[in-house]
Amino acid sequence: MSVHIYRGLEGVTFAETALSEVDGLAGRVTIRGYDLRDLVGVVTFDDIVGLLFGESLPNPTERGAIAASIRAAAILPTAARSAVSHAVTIDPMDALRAATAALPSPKNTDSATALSLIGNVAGILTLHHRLRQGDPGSLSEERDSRGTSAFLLHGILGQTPTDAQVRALDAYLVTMSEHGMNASTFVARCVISTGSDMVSALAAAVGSLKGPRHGGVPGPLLHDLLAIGEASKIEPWVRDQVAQKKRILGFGHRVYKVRDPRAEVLAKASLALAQTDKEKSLCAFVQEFDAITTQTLAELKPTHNLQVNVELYAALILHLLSVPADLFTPLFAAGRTAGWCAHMIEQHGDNRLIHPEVSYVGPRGREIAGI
């Protein structure tokens, strides 16, 4: 029987969601009805957490309670802390995956568990990094009222971040917090659909995010940008990459047929963060890379519609924040944990086992010789 194969499940709708809408034709992301462009630079990551779990933006008291719950959960359970300690020499994303799997399985699929998991991820990320730096004490020193972004930055930088740095990381985490039915979110919902728990779903989502076709691009992309170095080398580099049939990191997206709106908001946030001449020069270079690469790809691959995506400006803003490149994907996970958990709760509330079909194309009617 002939069946149509939806490779990559493109065009297949399996669920309804009230969390976010990604409009690839209009280039728009909305989170619970708010345009992302209206949120970034105005609300904090803790606000977005409250919005995802509570359907409305929290008031200052509620925001403070959310941040306090997340910080409290950053003090890890013994097994997870031990997993981090034993993972000091491995890649931060591998350490995050291992330590997440060591978290105790929660009984409930609810917002209280979700807040704990967001804090657990923040605690794993910062503890692993501080242990690598030989300074685990820095993790517990940041307890001011500026929220989760300040806590994360303090753990990464080893010092109290400036207000400008906190605003920039809030912009990044808000941007990355939720984005419809991407690969890792689908994985998380699949796990919950089996009746499993939120930690199991989180560990699976972390493993999915690690892939270079999902969340693992900004680090290697930054390497490319720094290697190119100057505007005159951009076009020859792009032409050479295309000639070698290599992917241009930071361009192209499964959903967007126009520029990724997340790139727009992170470009603006990066410019606001840049203070020194060197930082401003880097921002100008990345914008030139954006423009020249877009134009060159349109010439060389006119039918592919390769527009800039969020990864280019994610790499820029995290570099301006002095975040090490190998922490780019774990920090993405720290923000996306909010969206993952919201989807887990939504899936749990109206659950049906996710069980797609495949079309068998192998041999039939084979017999064992001699029987």
The other form holds:
2 protein chains.
Amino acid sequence: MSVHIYRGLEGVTFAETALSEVDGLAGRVTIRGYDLRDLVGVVTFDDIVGLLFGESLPNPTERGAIAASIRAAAILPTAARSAVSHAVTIDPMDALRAATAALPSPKNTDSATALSLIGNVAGILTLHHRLRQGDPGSLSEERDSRGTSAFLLHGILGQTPTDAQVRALDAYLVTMSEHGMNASTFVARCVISTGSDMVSALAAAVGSLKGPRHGGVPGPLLHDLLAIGEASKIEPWVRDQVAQKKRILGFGHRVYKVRDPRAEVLAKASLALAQTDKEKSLCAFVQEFDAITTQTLAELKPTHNLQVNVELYAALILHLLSVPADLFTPLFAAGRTAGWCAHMIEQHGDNRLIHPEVSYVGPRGREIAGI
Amino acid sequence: MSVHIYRGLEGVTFAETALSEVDGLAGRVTIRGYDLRDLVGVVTFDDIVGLLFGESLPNPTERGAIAASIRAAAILPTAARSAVSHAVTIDPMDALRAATAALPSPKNTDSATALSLIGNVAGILTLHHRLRQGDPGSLSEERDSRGTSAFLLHGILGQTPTDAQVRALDAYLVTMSEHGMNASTFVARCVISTGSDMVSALAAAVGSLKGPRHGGVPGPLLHDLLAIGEASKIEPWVRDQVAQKKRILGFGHRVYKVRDPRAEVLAKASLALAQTDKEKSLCAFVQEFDAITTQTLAELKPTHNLQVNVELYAALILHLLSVPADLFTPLFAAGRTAGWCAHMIEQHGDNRLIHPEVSYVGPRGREIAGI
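Form predicted alone already given; the form predicted together with another copy of the chain follows:
What follows is the entire complex, opening with the chain shown before.
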């Protein structure tokens, strides 16, 4: 009997969600019914957290309470703090995995735990970076009424960020906060489906996001961009990559058949952030890279429909913010922790143990020699 | 447009495997073509590791090399050792999650890394237990030609185990080493599918196994058994649980429509281990619990086909081995790490990013007030 194998589970629906809708044909993302294009640049990351866990956008008082809860949880429990201090010399994503896994297992799968975990992730990311910069002090008593993005950016830059920088990081985090079903969110739901806890699910999602087929791309992508350096070299580089059968980072997506709408909102936020000539010319270069690569891929791989995805402009805006490339994926995690936790709560509320089946193709009927 | 929702992905096949076959109708498990009933009591855990990573059972020299590799990796890297020392007072499964996540991310997804991770898990489990017993010294230089089961048991008991005890733990670990598709194995494959590493996948699988719908059952199940205490109280207890709509731990399985064959092999191994009158009467009590519960559930829930699964006799054999109840699930993890790693390598060898889809059921077309 031959069974159909849904490789990668593509095309299989396993659950309902009321969190976000990704329309890959129209090129539209909505979060709880709001178009992402209406949200980015208008609301803060703390607003999105309120929306995901409260179903409507918070008022300023509620937003302040959310930011305060997150900020309080950025002061880490001892074991997580120790995990960070043992990870100062290693990759920040590995440090984040180790430190999230060292958090105490929460009893409840609820929004209070979610806020706490969002704060824990922000605390781990910033503490790790301040420690490796040899400057932990600049983090200790920092408070900022502008919310979680300001706190994160202060920890990364080691100084008080400008309003324009905070707006740009809010644009980035709002964009990355939640995006339908994807590999790490699915892993988080799988872990919760066993009856396990939100910390176990968070650590699993972090370990999944770091993979180069998921969230691990923007850092290496920036490396490619800086290595290409000038517009005239883009097309030869793309042709060379394709000839070598190498993947062009930042292009192609399982769901989108058109341009990823997140590219558009982050491109706009990047332009708003760029002030110096150097920053403006980097934006122009990335736009050219986008246009030339799209066109060249359409010529070389006409059946693949390789469109730009979120990663190119994610790399751009974070680089403009002076975020080190190895913090790109950890910052993605800081934003996506909101979506992960919201999905955990949704899974917990209507749960069934998640695992598909495999088809056995190995040997049968072997006997142990000499028995 | 309404889509079919495969809740829990039941009935959906996502991959081929040559590792094990679980026949839920015949009640048969085979590992690389060998019936589990032929393996248990005959081969050691180190043999199964060799079989999973080498496709055939190892000869004695190969088995010795496998055990030596595992033993060497039980001496932990600094960050993992520190994670254990910060977790002395917490649940061993949470300690295992924290310490596995603190291991360095390996570059390769291969069998050498697998042996290393199996040793890491054994090292974490035993170090954590020796530290909380206040007796780390009894572990430090222990070597045992009887292999990984002897090493693990020495670490748990704090003294050299008997041959009968080592045989019993081998029976347990062989039984638990690999079992087709299940929630934690699936999570491990999902993490690898993003291009992430084996440590990230291991930590995710550990966090998934601890859930009470997956591997977290045998400890609480033993608690139930000891609380019931005598055979005359079994039937009233089962009826009371069902009346209260409580789940009877150790009964029911998604795949098996008949008795779980692992129950049979662990029952046999338990009887072989039991020596004292007290131990023999515990075995008899568990057999009665099995028979009476099966019969009473068939009467009360005739359509549910609730058969005993592996957990009842897993709890029995580990209790006979004087393993503390909170180490039942960590020892399950120690055995299953072999299967997890074998599946990671299989996924890596024929990979496609794993995630299914969701159906959006939330609001649409919302607009931000006042914008």
